[in-house]
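The chain below stands alone and is given in structure tokens; this is the form predicted alone.
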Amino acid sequence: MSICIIDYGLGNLASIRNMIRKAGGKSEISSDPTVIAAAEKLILPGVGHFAAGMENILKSGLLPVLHEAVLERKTPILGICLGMQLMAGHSEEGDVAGLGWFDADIIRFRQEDMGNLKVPHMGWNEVKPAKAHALFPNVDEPERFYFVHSYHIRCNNPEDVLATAHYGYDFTCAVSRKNIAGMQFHPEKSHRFGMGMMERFIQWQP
């Protein structure tokens, strides 16, 4: 199995593929838009501000990689935190336009609905799964992942919401719909959850 992490200049892209190697499989790092197409599955890392994320996908010029691989031949791809952001069409931060594979926005946590919770949303949190799917074969049995954010997806469409999770109110924190998947929380740092979670995506055939 070929798995391409890509590389636009922003994520955890050494932690990403140590846990895939732990999962037991193999990975590269590349910003070759020659081995994102040739690539078997692909994960869409992010660490950061989603204008800088945009900016840096278009001036790499691996836009119209990406919608080629993901959106024509279906490749098969995780994004993680920033890059499960990246796949809506719009964000607040920075109110810019992202890819679009989700009819879905990016929106800040409010803090007047927080209380007194902090934001950005960091620590560990249940994920409860809200439809059967192969990264989530146990619908009634939450797991637990690591979350730093101040901003989560909205979705349009309730059937793209995969999982949620609480932090001042429910919300969503995975996203699926055919080949591609989204995570706003990082397996790759979430120890024997996030291997599980790996493991899978290895394992997933849409």
Second form
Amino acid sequence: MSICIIDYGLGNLASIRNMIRKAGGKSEISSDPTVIAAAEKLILPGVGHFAAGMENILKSGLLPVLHEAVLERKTPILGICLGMQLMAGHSEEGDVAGLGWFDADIIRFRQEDMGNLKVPHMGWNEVKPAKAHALFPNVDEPERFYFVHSYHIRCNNPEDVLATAHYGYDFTCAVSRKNIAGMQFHPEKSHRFGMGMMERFIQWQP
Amino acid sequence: MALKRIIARLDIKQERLIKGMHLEGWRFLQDPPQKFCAEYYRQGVDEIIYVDVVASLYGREKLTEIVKQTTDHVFVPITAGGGVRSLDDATDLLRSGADKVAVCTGAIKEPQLITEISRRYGAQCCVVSIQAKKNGNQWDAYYDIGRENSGRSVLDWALEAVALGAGEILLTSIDREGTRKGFDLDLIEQISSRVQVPVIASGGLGTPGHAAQAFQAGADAVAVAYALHYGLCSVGDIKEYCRNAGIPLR
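Now show me the form predicted in complex with its partner chain, since the one above was the form predicted alone.
And the full complex, kicking off with our chain again.
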């Protein structure tokens, strides 16, 4: 099993690699299209500005490589944080188009619904699975993960919602459809729950 | 509702873990910092903060190496700081595996540094560290490990730092730091009630009850050093006490 952690110049990838190793998997950090094409699974990581993320993917020439691997060969992929957001059709952050794998928008936390809560939403929060899925087997037991973000995804297809969290209001914090999954939170920074998630991703056979 | 956080703070001199009082009189601890970190991770700590108190004198190679080794087996967010004077300094720490960078002196001398880090890496990446000391009726913001008074009130500086792009404030009470007498609750309340970003209270925890007091005063997280390093209590003890006090924790 080889997992390719896609390096498009944003975010800190060593922790993901280290966690996969601890969880018993093998991974490689790469921006090489041939490595990405050959990988059995992909992780699309990333921290930072949406527009900068899309720009880097476009500039690096990875867009057709990703579309082909994910949409045609159906390689299982996990998006983390910005990597998940990029899977949406559009983001308010920079007002640009994303990869379009989910019919969804990335929107900023609506300040009028936040009361005195602070944005970015930063820290640990409970994640509630919205449907039965191999990545969230314990539907009755909420797990806690580490979040750092000011924007979140809003799905137009309710069946794409994999999990929700509450911050000011219930928002979608994980999405899935077929071989594609994405998480707003950081499994690689989420202690034992994150380790469990990574183990399940390594086992995942969509 | 984000859960409240217990953070282990490790002050570093070269490759050694140190602990002082009022940000002075530093003493070395026996074991390497990575070993302490691994133990706090085992106890269930939510985050780690490393502050290199001599980075401005000797450079950052030791700290980046410690961070790198820590990320090998510690899967919680790591903040690193000490002597960060430029965007390149911040980049060094982030490349070594830190998730956030703490800036103090560099930000006071060149406030634009906050904006640069925040624009480049996002506000969540930029922790502004404020060393607070009470003079008369107000708290002044100090820098250079508590040696120099900026002449600005902590509240003014915190508000400006947030306006410039700080994503989090690490608020250290010099008066309480290393004393185990409990946090400066008035300071926490004043700052956390006014700034729109999370406030990490640092300086003074001697018992698990002190953490609960800090959360009740408005802190989003507490940083613990002495009590953990010298084994007065564990992360688990602090969490159990806070949970029983009705504080939502991880």
